[in-house]
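Just one chain follows, in the form predicted on its own, and it is written as structure tokens.
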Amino acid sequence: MGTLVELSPLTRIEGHLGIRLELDGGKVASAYCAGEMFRGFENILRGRDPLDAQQITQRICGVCPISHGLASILAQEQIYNPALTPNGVIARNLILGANYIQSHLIHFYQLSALDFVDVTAILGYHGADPALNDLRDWVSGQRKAGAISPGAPFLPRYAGHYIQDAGLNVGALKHYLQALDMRALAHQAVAIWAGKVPHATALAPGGVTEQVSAKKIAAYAAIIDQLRVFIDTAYLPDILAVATAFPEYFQHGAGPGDFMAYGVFPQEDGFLLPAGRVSHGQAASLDLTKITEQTTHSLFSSPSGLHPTKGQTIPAPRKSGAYSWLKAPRYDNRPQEVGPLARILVAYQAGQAQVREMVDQLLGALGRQPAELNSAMGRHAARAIECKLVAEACARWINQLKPGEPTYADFDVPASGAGAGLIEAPRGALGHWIEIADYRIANYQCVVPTTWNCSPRDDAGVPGPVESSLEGLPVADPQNPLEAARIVRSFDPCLACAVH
């Protein structure tokens, strides 16, 4: 056996994720990705009033509750069949769009950028920026006071190669601080239509319960304008700078080569980001009946290979041969990568003009080809492109609202029925499946983005996308596996969602 490396828990992600690497000759020979806790939301929902579902499922995650709420609502609406209003559909897009922006900004600046930016550069800062001076003085003060972890969460960190340019590092740290304010602004934009965040109360089957007014339109538009400026002047330039400084990450971190998206943001001419699949660079069909969840290596005694409509959640913490609290979703028995990269590749293959223009422009600036997007750096680039795309769409949608017209349509809840709610969360394809019997939830199953990406091996022993993306990766220092951390964080894992 070669060298074993444990990254457990992997920090700067959402939830508890364990990564185990087996190195041979300085490269990852095998990787194992484990969700380390059980939550049981699907069991909590059984027997509840179905109209509780969109509120309870939002508690699965504090970063993407909007997506879970909307997935639950879409599943229920397949049963209730309400006549949605144009205002209701647009308001949902505005809520989810602002949630996307805050999620993508926090992923890059607060979670991933510190894998590349040298935060110690702040100690040499002598400029006049008050925020940076406060940050420098805070880190210096903690070091002098002998704090156990001075500068946390910036430090400690893995030793390794970081950006060398002091000006670039300081600029990125300035944007790190500004991104906190931008995230708060995006939350405020969500709250204009959703009531509060996280765990919005205005989301309901039939639309949203918040009314449209000219004052709210103006407030949302003003926030989106500020976010668009930050995306154009900070986020995209920082992505270009990091991609230029670390070109090798266009060769590291490739997933299994199969990508899937359910489609999101309905418009008059279809989804802004369409549904579909891409298999090894070619567009492929999407048949939702081919989705199953396999459990051979999962800590569940539930039968393996069930479609989510028949899914079961039976925990088995002492199951032999299992190593994760995640099931292994598969499409036609194949692992699928989901997330911003999957959405952008599906849209690119579908010929979405704006996506093709933005992708070609960014890749041209970096001297890269579309095939190189299947990589760790490709995920960062796709996420930034999508952030700009969604922000610009929000700026269009806000002007399509009509003050005074309804945002909500009433409906009746039948005694029985079944539905599927498919949507794209910021982290990828999200599906909720509900069955109602005698006015109560008889069964509820969620298959979430990180369950796809961080899944354990399936019944055939095929690794999940994160596991396969790590295999073959050179690791220079097993005590400081910075390369592996960069690959895993490029997926933006959310284990709180995955172990729902």
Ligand code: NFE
The other form holds:
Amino acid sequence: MGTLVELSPLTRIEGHLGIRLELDGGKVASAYCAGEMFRGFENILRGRDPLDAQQITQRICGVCPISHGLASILAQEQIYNPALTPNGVIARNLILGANYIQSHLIHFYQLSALDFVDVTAILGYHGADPALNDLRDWVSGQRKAGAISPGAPFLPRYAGHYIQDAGLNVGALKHYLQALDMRALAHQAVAIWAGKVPHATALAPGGVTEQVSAKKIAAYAAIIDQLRVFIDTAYLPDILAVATAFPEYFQHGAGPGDFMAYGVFPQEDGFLLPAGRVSHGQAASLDLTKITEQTTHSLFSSPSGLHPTKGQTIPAPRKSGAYSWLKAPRYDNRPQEVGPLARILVAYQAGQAQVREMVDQLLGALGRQPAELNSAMGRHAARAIECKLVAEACARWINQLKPGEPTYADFDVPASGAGAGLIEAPRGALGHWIEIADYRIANYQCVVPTTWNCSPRDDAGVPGPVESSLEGLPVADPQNPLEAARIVRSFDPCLACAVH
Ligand code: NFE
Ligand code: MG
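Return the structure block for the form predicted in complex with the ligand; the form predicted on its own was the one displayed.
Once more the chain from above appears, this time first in line as the rest of the complex follows.
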């Protein structure tokens, strides 16, 4: 019997995630990934007016409400068939694009960077930057904040495990603080077309309800310009610095090798980030009928192996052999990794020129091979590349809006129908499946990015992507299993979404 390590709850992620590791000879022999709460949105939706669904489902998450709203809208539009306007489609891209940027920035700086950056480097800072002086005072405990212990939330730190260069550390900490302002700006950009954020009011089947004006175009463009400067001068260089300092994380954290993306950001020539699958380095077909959710190890008594059109959500909190409130989504009975890395690999395989150029450039600068992208560091790199790609696309799309032209098209809601809404949330492939009967929601199922990535074992006992990515990982100190936390955080898990 090896050593058992419980990371519960794992901090600096969204939601309630428990990781259990069984160590043998200083390495992870097996890993279990548990969603530790139930929410029940799929059941809340039943019996309601379908036109409320894009408002209710946005409450699944405050980080990616836009994706849930749009998935719901796309599912409904399969039934209503509104004649979408160009302005409406572009505005949706602008809303989702700015939401991606805020999500990726907060993931790297606020959630992940402190796995690599030494916060205590600030104690040696004696420059003139007021924000950094403030941070130094905070970290050194000179500032008392109510009941919060001195230095929280940054201490304690595990000495010797971080970037050594003081200048790099202090620079990254400055960006950590700036990223908070950048995130606020990105939220403002979302709200220009979405009415508010989180939980946008302007998203509706048929388009968006905000109108286009020259003033809004100018305001959005000015914010995107600022975000692009930050991505180019802070985010990408910091990713390069972290990847250079921790090259071993190109060897750790490989997922199952199967990647899936539904496609996102429609443009005149197809999706900016295309739909598809990559299986062990080869392009593979995507057939949505092959998606099922298995429940043997999930805390549901729902039948296992149902397609989401027939999905059921029956909680069974005391089910024996089950350990997670996530179902186990599978494609053709196999786990799939979803997220920025999946999107970038699918786009790379599809020959998307800008993605190829950015990926080749980054791998060249780091002296890495494309196969090494299937790793913890590969996920961080792909997310940063995608952030730049999306920000540049937002800067193009904003110039395609036509002030005064409609953003919305009306439609009728039939008594019955069924639809699937497939989109890419910041964390990966997101699907909503709706069935309407007698003008009411008869069934609603969400299969969510983190449900794919943090899936428990399936009917055949095959672990989910996060679980298998931890197998074989060396953990030096079971009391401080920092290596495992780094792997899990590279997926950017959101358990609030995953359990929905
Ligand atoms: Ni709560 Fe979400 C994204 C969705 S992750 S963040 O991105 O859908 O499962
Ligand atoms: Mg579901």
